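Here we start with a single chain on its own, the form predicted on its own, put down as structure tokens.
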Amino acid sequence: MVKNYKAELVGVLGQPVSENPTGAMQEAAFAAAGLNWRYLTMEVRPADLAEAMKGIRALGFAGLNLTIPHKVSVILYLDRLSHEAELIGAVNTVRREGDLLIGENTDGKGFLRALREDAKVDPQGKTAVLLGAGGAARAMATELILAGLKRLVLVNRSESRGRELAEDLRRKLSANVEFLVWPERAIEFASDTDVLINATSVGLYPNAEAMPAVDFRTAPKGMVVCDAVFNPRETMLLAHAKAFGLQTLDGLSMLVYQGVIGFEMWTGLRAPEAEMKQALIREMAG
């Protein structure tokens, strides 16, 4: 009997991408599930994206992740977008349906799952303060609003970019969104604030000593503080929040759940979450 060596291929396209830890997490998941799948980390320049996507089709990739700078430009080379990806206007995950490549966005889905399952917070009827107006912020805001968030306070340093996102969310989702230009002083919190989310890169390694200027003395006791930054796992923002007795949610949880959702989209199997999380923790420690 001849052994079948064929492996299903998935991977990530980006630039830079060499330090992306997703491959370690997905390879651990494939091994735990007994799948002969491989996850490839591929550096692709923006000028080469069209050719790269032709290669993805020709090689029969079962799925794909996209990171900076390809999350928007890849849409030109896909056959269809999910409802959420269309609303967000960006794609970070691609799944195959027959010969079709379908664009998804799991950035916000991963955060929403972490919020519900790890922090035990349902956004239905809640108020959230969101720092940042980039791609991650857009995805998180969209998923929170779709999940029934009552009010979103969006804070961003760039007024034009922040207002654009706020207006987009109001127009597409009929959302209750308030926009504030980041104040010169530390951000204070209204008494009805349930969740604070840092969707900026402030605090990301190697600038791990930095944190957004917020005044936790004004934070309601039940407020949950979330950070999309996953390296380091406990950012200065989260450390300060804990010092004030506030519940926290780290960016590693969001990243794991993004991977879990991607794995399940590609394979149709239940993801081995524990193995994926441990693989990511080992990779980050290394």
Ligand code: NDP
Second form
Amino acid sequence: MVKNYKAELVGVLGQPVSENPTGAMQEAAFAAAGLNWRYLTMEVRPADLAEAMKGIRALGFAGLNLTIPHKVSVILYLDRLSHEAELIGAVNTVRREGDLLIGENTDGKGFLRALREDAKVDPQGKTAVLLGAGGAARAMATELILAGLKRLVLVNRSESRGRELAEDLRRKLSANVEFLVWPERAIEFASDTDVLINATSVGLYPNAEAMPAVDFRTAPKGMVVCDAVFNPRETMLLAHAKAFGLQTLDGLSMLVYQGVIGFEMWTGLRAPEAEMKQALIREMAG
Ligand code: NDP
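Coords for the form predicted together with the named molecule, given the form predicted on its own:
To see the whole picture, the full complex is given below, headed by that same chain.
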């Protein structure tokens, strides 16, 4: 029997990238699935992205992740974008179709899958308050609206960035979006709020004692509180929400499902979700 020693390559390009835990999660998935695949974590300067993408093609990479600062600039070097990546205007995952490199965005898809599968919430017909207007917020808002969200209340510190995102969502998706500038006092919730999502970096390590100022006394009983921040896993926001008896969804779930979706896009196989989650939890603990 002739052995096949050829490994399939995937990986992530970013700068800085050394603390990105995705590789550990994907390598655990490849091992669990018995695949001879490798995930490489690669530091690439913005000025070198064009050459790096030529290398990705020449080496026949089966897929790729992009992180800061390459999520928008990589679009120049791709052959096509998915409808969602086009709407979001950024790419965090690349998959191959023959020789073509296709840009996808799984930031919002990972969140949506976590919301549906872990929090058991279907966004169809729901109202959400979304804090933030950066890359993660843009992807999450787009996917929530595509999934049938009824109304989105967008809250952001910088008015221009928040207004621009709200305008984009109304224009591209005919969405029902209200924009509020981050208030001086704690954010209060209307009685029809189903979901609160923190898509800002408030609460992210090393500023883990920080939390967005929200008044959970005004939260309706069934409101689900979600945080995109995954380090720490239990943010101050989530701890406070739990103290008020509210259901929570952490950023780790979103990160795991992004990895799950990437694995499935690249390999065409069902991802070993439990092994991927365990690998990520181990990495975070380490
Ligand atoms: P960006 O830098 O694109 O956006 C950051 C957002 O946070 C902006 O809306 C910014 O507001 C807001 N912000 C930052 N500091 C403050 C503050 N002190 N008070 C109020 N608002 C603030 O980052 P991303 O969108 O890429 O990431 C946002 C968060 O989501 C990060 O914590 C990141 O780790 C997390 N994330 C998690 C993922 C997951 O899979 N779990 C995936 C991707 C991201 P302004 O516009 O005013 O600057």
